[in-house]
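Next up: a single chain in structure tokens, the form predicted on its own.
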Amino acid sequence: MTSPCWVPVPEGSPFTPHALPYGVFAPEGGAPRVGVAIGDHVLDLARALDDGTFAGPSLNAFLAQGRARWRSVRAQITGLLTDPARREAVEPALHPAGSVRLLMPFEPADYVDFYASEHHAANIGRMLRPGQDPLTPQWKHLPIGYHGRAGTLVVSGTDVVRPWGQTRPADGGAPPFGPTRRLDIEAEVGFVVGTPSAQGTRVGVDDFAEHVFGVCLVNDWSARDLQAWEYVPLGPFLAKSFATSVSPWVVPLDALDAARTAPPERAEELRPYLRESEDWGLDLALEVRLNGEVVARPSFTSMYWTPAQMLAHLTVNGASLRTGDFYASGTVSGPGADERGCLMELTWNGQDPLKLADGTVRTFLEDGDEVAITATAPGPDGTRIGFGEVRGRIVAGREDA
């Protein structure tokens, strides 16, 4: 058990001794520069470990450096809150997180999006292939994904603008045109690469902790018309592209250990690049809230495919990874109907309204809508620790096109 901790910090906050999430704010009047999060408190790395990686305006820097160092700073911050003897020194470089602003936590490089969770992908394919088996062929063989746009990855808190676009005509007539009527959400969990590999080259299952620095929450918005228009034969594209929120801290490997759990029973053999030897499921307790009422509870632990598998079929063909690469599992959804990770599911495709606690319904989202998606996880001795949250508010598209 880590040593008391002399940063006040209150019951029940998600930024613990055992958490220490790092992420990138500016204070009044004053530059980006990385930081990390304990209890209502923002510790500026530059100053208190005069270390000029973390004066920057981003964690990729850091990122690049590799395990060891990841695992030595760690250390170090560690000591640094746990040590009275340190408080003076320190107490400097605390920053109330109620004072800062904070931003993308890091530079974005590639950004691939998966397909991971067999409860929402056969929830997905019952309702759009009714009476068809709801996977396809290649679901269990292998985790699907695309490959996103990562110049529209936003940290959380950045209004989402309403996207327009074409959508299917109603008589096989020309497509309309105007802005999306069903503006759907997707939980999802995401992972951030900090050593890279060379092209040609494979990561393996088992060296995924050696390149994948944290972990951090996604909601990826999908106009869901403008999907169903596009998406044949080449998949997603305009229907996600416009904005994917991320949370502003990012939750080190280091700190999941209790966290980690098997993934559900294979049904079919895997191929040996995908087989791990050692266990990468997740166990983190989502919870999806629409104006401020809890609408799912989503469970990472039932999804069908690791990170790790994930991160190994990235590269299995040899594309490189670089400092900064992002990728999310896709919608998080568990068996019960009160786990489903996006409204198309709580809402089955719109035939079956979600009613809010004040009275209204929705299907799919409307303007003024904020959605915030929350997270926690086992932490060391039975604690929990959380990675705060990721959030956005829909606005009016413009109407000039």
Given for the second form:
Protein chains: 2
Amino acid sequence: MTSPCWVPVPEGSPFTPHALPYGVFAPEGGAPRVGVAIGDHVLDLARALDDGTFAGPSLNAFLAQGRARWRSVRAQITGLLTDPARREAVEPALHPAGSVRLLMPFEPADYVDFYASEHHAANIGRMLRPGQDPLTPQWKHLPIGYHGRAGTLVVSGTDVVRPWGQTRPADGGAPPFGPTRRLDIEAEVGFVVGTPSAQGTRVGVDDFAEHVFGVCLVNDWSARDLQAWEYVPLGPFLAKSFATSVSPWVVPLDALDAARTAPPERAEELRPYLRESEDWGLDLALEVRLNGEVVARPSFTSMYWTPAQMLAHLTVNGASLRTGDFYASGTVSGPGADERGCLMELTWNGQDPLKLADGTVRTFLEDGDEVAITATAPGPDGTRIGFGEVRGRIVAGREDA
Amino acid sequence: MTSPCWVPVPEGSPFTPHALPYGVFAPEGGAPRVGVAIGDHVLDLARALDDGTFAGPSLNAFLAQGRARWRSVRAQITGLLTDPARREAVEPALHPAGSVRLLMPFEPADYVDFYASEHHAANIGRMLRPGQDPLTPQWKHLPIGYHGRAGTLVVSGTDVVRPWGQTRPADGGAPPFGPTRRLDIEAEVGFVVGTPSAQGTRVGVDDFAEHVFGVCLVNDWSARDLQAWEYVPLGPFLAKSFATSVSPWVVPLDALDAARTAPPERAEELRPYLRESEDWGLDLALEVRLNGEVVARPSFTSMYWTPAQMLAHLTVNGASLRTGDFYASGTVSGPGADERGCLMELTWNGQDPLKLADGTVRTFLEDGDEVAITATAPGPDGTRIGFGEVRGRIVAGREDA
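What's the form predicted in complex with another copy of the chain like, now that we've got the form predicted on its own?
Complete assembly follows, chain above in first position.
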């Protein structure tokens, strides 16, 4: 049992002493460096620990150091923040959160997006292939995934320019070209890889925590009309490559012990490479806000595939991992109508518009709309820890087609 | 008119004084650095030009400097190699090609693979969807593409470990799991991006040569049985993410003036963003060798989409470019039966095995098979320039499923 944290943590703050997420921040007039969020403050790690690993503008150097080091640094930080004798020395390394700029926390290597929510996949199937089996035949045998564009991952707060593109012609004529009219969100959870692996080898499903450092929130913006026209047979491309927003704080797996849970019962016996001996389902409660109003409360608990299974599948063919690899869960949707993580589901493909408290309605996003996704998870002793948020605002694209 | 090159260039060498491709090499006992191939030699550029841009282990620093600099360096190199007065000073910077190790020439950012050959796409359509239109409805309106795994791009000569994975169950039972039995090649041409672009902006189709530095050869190894089971609805994933081989030499666009040609006549009027005012079709003659025997001679001339159109499409939604972005054409197949760039086409989905000169037959690749893809293009004055080769050998995967 450690002493209480001497940094004041306001009631309801996501960043309790049990969270301690890592990010990259720039103090006013200063160079970007690694910090840890605690209450309303950011701790400058390079200064507090006198450790150059944290002096650069990304987490990658630390991510590459592996799990033993991740645990040791977390223990050191807990020590600093709970030992009253260290307060005087450490206080100068604390910045008020409002005084710093938050940046992309890691340099992404490859980005993969999965499709791991049964409720999401089945809802999309029901809309796009009515009368057929809503899930494709392989869905319960493997976590479906595809590669996205790592170069357009952006940190929360970055404006999202409405993409232009071709859409399906109504009459077989020329495809219309213009700004997307079906711009959607996808509320997702993302996983940051620290420890690399060699090409030609596999990462076992029980080695997940040796390779994945932590978890953040993701909004995988999607242009549904571009997607419908382009995606057969090679999958989504421009519909999702224009921007993917990431929360600035990466919550280490070591903060999520109390959030671990069994995934839903398996409908099919899994191949051995996907059978976990430890549970890596995560009890994360997400909230999606559109212009400040909560429009969905998806729970990650109902996700069919766990992040450990996603990683084992991603590498079962011998694909290597690099430090900074990032993969997301796909849209998090639960069984309830208010648990759907994208507008396509919430408005049932635009047929049933959302009525907002300001009197307006939405099928898909309009210019100026702002979306924020937050999440919390169980912490120790009945507390809850938070992930902060991923936020983005839609701005009009250029008209020079 | 410049003087002749004083470095001896053997008859038939791909690396004539008009090619001058860039790569990264390590001399025996020395650190990797940038070089240019000339005949049977590699010119150490950092030393020959006394320029630190070329002292590092990748082309990226040079790629980021932009087109004016690319042209000026090419002119400098031509000057060095044709001025007899420079010979004595430059000779110590020449290494016999056989004495150096060739490495991955650039640090890849994102990797995109297109599907730009009409003949390839139509053949695949005929095999997989007999009786239907072989091309999907959008095929002639936009170059279809998807993101691949940048982290598993490997340089020519790297062994390729046969991937394991799930395949479609014959009877609706459990999907078989094991080494792929339908391991294929895809002979492709790749394009290396130098100059980046900002998120939310487009790269115009006529700005291609401002952004793309050069061209290399690609073998996009593919596991057809894994692909068939996984790819609906989000596209290929593990079937292609285990390895993609790249030739060590990047031929600058400036070497390809004589190879530029008009693409095939357009079947559909293109949206303005895809209309080129200059022709960026390329008259490249590829050869595919399996264990030394030529099995296909695909010509890039028949590709429906040009690399300039691919780049304009890739960015029309505002996706940014980074230095080191890499995109490939998709399998290069021409109209002739001997012009097909993958075994799936050459053996018509395995129904019509290839009979090799050694008396064996192949449907797909066996362990120990070695594939090499080469290409040449018209150079000035009736000469031809070469790209060298991309080569890879299949080795068995581990059996610890």
